[in-house]
Partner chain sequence: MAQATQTGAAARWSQRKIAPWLFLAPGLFMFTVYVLWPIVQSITLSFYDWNGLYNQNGEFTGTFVGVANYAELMTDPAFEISLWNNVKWLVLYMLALPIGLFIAIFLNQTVTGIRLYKSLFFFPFVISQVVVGLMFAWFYAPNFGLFYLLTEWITGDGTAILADPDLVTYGIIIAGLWPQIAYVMILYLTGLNNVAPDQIEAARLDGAKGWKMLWYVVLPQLRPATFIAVIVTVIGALRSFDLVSIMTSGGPFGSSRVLSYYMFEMALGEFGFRMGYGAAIAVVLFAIMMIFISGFIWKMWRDETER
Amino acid sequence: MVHSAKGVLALTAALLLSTAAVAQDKRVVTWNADYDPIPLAAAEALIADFEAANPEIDVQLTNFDHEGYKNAIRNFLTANPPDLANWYAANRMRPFVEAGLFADISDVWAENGLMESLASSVPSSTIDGKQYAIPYTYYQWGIYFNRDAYAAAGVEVPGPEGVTWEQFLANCEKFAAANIDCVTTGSSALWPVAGIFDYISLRTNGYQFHSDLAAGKISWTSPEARAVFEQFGRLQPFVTDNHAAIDWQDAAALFVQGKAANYVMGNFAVGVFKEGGMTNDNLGFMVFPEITPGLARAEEAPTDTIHLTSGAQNPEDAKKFLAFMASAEAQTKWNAAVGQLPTNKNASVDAADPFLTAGFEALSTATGGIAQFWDRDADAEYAKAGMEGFQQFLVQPEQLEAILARLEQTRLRLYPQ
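Chain above, on its own, the form predicted on its own: structure?
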């Protein structure tokens, strides 16, 4: 059963009415979410599957619009919590965990072998050694490349294993000589440039450093943070010059036209590339190159999660549904419907889609952890300050000291020591 709601009052009324109608003969699990139409239909299909296997349970989904959900979640978790609530992994869930609003579900993980089947998502689902989330979908970031641009510059196309960082930068020199941007991005909206910074940070110092940096635990003037900007600076001369004046779709046009060879971007952009005329024949994908040798590979993959609330009225049946949503079968079905990737490594994806299969392989084998993207891993004000700094550095690398000083001042203000 699915309800729509705009706010807490509508939610309360919907739940009271629906619960009264069926509570006499079924156990009710309430679930709050914020799905668009396609994922909502996928969720309804999974609810039907679960209820068919568990006829004594009625799963009641109340669906909000995205903005309404963000505005309502803290209120309903405090005043009238459902059994289950949608949210996001890692630092985005931390405030609700620390406030005691999301419940520990380590038992669900242990009893269903999820430490193994959801291995890549363990770090982003864990706080202080306990699991608080069921990740069920994500999408990969990485480097998309234009094979035609590689050919035009006389650069060898990367194989399935990708290239080393030194080789990537050497290739950038060749692209520059051919008057082709090695890397394009459009940072007028700030967030695209964060994808580049995130990967350089993850590859230089690893997942935990990056997560702690986004959480305000690490100084921007530390040697480790400076090391990230050192590598960032090596790439800076090869990024599209006017990136700060264009958006990501403008950069996509440069990429499609072969004026840029590589684009650090998420899988959602593949449709835009193909609408522009690219095909599987000239569009390629590779993981971001290794920078620090031997560092466990972490990937950027914004992850959607479901949580058991601390005020759940029916936690046992809610945990059954969480285990179901963690299963390979449920994740295969849901993600096939929405065109994203399952977090369960035993699930499957459309073998005919080379970008989904490449992304699934990259994420399923990422032993270093899954980052959530800078504007999810960091609180809103801190995220914006960081992205402004990343953008300015790509425009004015000589201003590094001023940028780091400003970011550190912001950190100390937002996270007093």
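Positions refer to the first chain, counted from 1. On a predicted model such as this, the values are computed, not experimentally measured, just so you know. In this text, rigid core is short for the largest set of C-alphas that superpose within 1.5 Å between two forms. Compared with the form predicted together with the partner chain:
For the rigid-body turn between these two forms, the listed residue at the hinge is Y139, chosen from K319, R94, Y139, W220. A rigid-body turn of 22° separates the smaller part from the larger between these two forms.
Could you switch over to the form predicted together with the partner chain, since the one displayed so far is the form predicted on its own?
For this one, just the chain is written down, with no partner chains and no other molecules.
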């Protein structure tokens, strides 16, 4: 009895002490995120910086498993909203904005001059004229190539300016003769094929066409859409067989081993290529070749964002943190640690990393526009139907008419004319 009373007393004392510690006037900002270990460490470093500058604020990050987060966010935004939550720009955030779960942060944008410094990300952060997101990182897509495979097939290695589309296809013939896959991909998760399609679409008809196509404004049976599939069809014979049954990492293995020469991928794949033994000496990067001459070059760069929730307990301090995440210093630091590109144009990238430098260069000179990626530009259901169509076309190009008819049917159902 005495023991337990002692225990209770000790516990009460401990609780009092701990509340006293918290009660040192620290205002709490909660943040739910879905980081892998490296980005998580980078985020924690940023939090430390922020807390050092704002000692009265305590930012508490709750990290979720990446896949689990996609479902968790749907529950916690209603049931137990944190102040801040990670998500993605453009159409991916639309359901949460429309359900009133993400808060309007146009004031943060206006007060911190973000329209200027985050100019390239304004369209993807805006819905109905209001900003709902702070973009803090993106990464370029493009063609990664294996110099050893080029050497093995006796093909001239592309220079920094890349090659023309005709040259690229001519090279593919040579790779085919050398029994090397010209372009590899692993489409069992569907999205990798969307990268190839997006680029062919952007290069054939330009950014506006592609954006309208993703928004359901353009018929799949129109001559312009057919032109995209015609170019896609020219590439089709040179894409790795059986890509539908393998993951993108499996295809990365083919690429690293020199069984494939080119890989249309996002910059996050560089880590995988290097783990597989590639170095800056034999791994190269080029922007996707121009197809229709004279089109303003557009690029793909999916953006990751942070949002203020409508149920936030401490919106004032959360906004302070958002402004910090938008700043050039914070973005430089986080992206340097993670190996991605800052969205703030005043931020800088690690000059020693050729892929980041090339990506920063490619994106900052992309006068055509920055696409988010098919599955973020298009509505979820439309995106899925599209990606299944692209995958099927790569497997069964003779089914083109059936694929286009089905996509058109889906479009007319989702976007009644």
